[in-house]
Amino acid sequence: MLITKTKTELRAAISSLKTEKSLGLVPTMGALHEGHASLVSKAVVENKSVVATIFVNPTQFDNQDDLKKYPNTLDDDISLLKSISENIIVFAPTASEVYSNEVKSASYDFDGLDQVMEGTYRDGHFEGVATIVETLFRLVEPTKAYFGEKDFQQLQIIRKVVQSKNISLQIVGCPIVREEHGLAMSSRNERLPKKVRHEAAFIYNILQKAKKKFGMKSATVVSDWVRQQFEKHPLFKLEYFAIANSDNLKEIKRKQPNVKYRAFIAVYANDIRLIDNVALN
């Protein structure tokens, strides 16, 4: 395994393979789980090399509190992608390695799909997820990107800016891997009480429970459904719930034919925000 902090070192590890082989790129911001290691063994499966990297980027966070809170695991990250293949290039640079002198996203045209949900409540959110995302395509020029389900709104997202910007390569959205009692991973579980942790498995329920109502009541119903279900709960304050069409994210009322649904949800626990979904139909 190939560790490298610069982008020199980074593109000449890239040099050195063979052109006509696959690459695979998987970019996390490290405190890695069973999630990234899905993500990271299906490029592996996929791809004749995997480069991996590990950057916590600040241009997405609009809480400079929670980047500040954000786990520093390395050691143990590269610990985990060794456990799942050596033929991986890791790439953990500095924030000043990536952006220079100037820490600052770009401006990009998502079609609206940065208007709602996620980015109602996280301002610039997505130009910084935009702006890293694109860097590390041009960079690394990868044949395929692995991204979790878990963030979808993320990954249409980044599918536009692929589409937009002309970029060859093909975005690989991969299912969201749970906890054992239906929590969806995360780094930021870790920072959870266990009380807490075990009893976050509410979320999942209720978005569970939420896929049947869906199949014979309004999203109107469902959704006031689940704002209630939240009120009656001590431990979670519900930010937001919104059912979607998958493709262009934009919140429905009332069911139409031959269209695809997803429902989505933030929810706090204490002060830890954690975010889910699930497909409805």
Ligand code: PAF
The other form holds:
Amino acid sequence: MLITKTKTELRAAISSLKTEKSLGLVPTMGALHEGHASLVSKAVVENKSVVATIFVNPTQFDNQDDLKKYPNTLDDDISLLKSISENIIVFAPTASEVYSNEVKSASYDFDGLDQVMEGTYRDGHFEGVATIVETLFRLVEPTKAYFGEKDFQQLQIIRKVVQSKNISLQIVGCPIVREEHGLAMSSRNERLPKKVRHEAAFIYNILQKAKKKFGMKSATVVSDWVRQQFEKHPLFKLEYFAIANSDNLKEIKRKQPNVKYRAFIAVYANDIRLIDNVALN
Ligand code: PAF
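Please supply the coordinates for the form predicted together with ligand PAF, as a counterpart to the form predicted on its own shown previously.
Next comes the full complex, this chain leading.
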């Protein structure tokens, strides 16, 4: 396994690949878990070569405390990647290598996709994400890049960046991987006390019940019901629940035929913020 730290090393590694162009990219912030492993495994199956990046991108953190607490588990991450394939090229740069002098996001027009849900609670987050993924796309020039549907809003925003900047690659969205009891896999789960982590199955249970109700009731009735369930729960504080059009992410009041909808949720467990979503139809 080749571990590169600088853009020059990474470019050299990519240009020495003797395969025809079939290069998968899996951008990550490290602290890898089974969710990441599923992205990397898919990339390994679908491409001749794979680059996995491990970089805790400072510009996407609106909360500096969150950035400071973000786990650094590089050795374990590399072992996990090795267990999937010895042929992966890892790019694990420093912030100054990526951003040179100015650790700053570029500006984007996401056509409103950033004006809802995560975007309303995390100032500048999506500009930070778009800046780093665009940088990586231009550096690696992959044929396909893999992202998890747990961050579904991020996935749609990345698709928008690729489309509006005319970047030639395919974005592959991959299904959410869940812990045995249903909690969506996240690096943050490690920070949950054992009991809270166990109880957090509640979040996915509510999403599944909401999905069932959505077949019969209006979006408003389902959303009110979800809010009531959280009001009664002693451990979890609901930040938002939204039923939205899967393509433009606009929250809906009334269902339309032939439109795909998803339910999105953000919840606090102590000071840990958890997000999840499910397709409703
Ligand atoms: O989803 C993530 O882990 C990050 O937002 C990403 C896409 C790797 C960009 O830093």
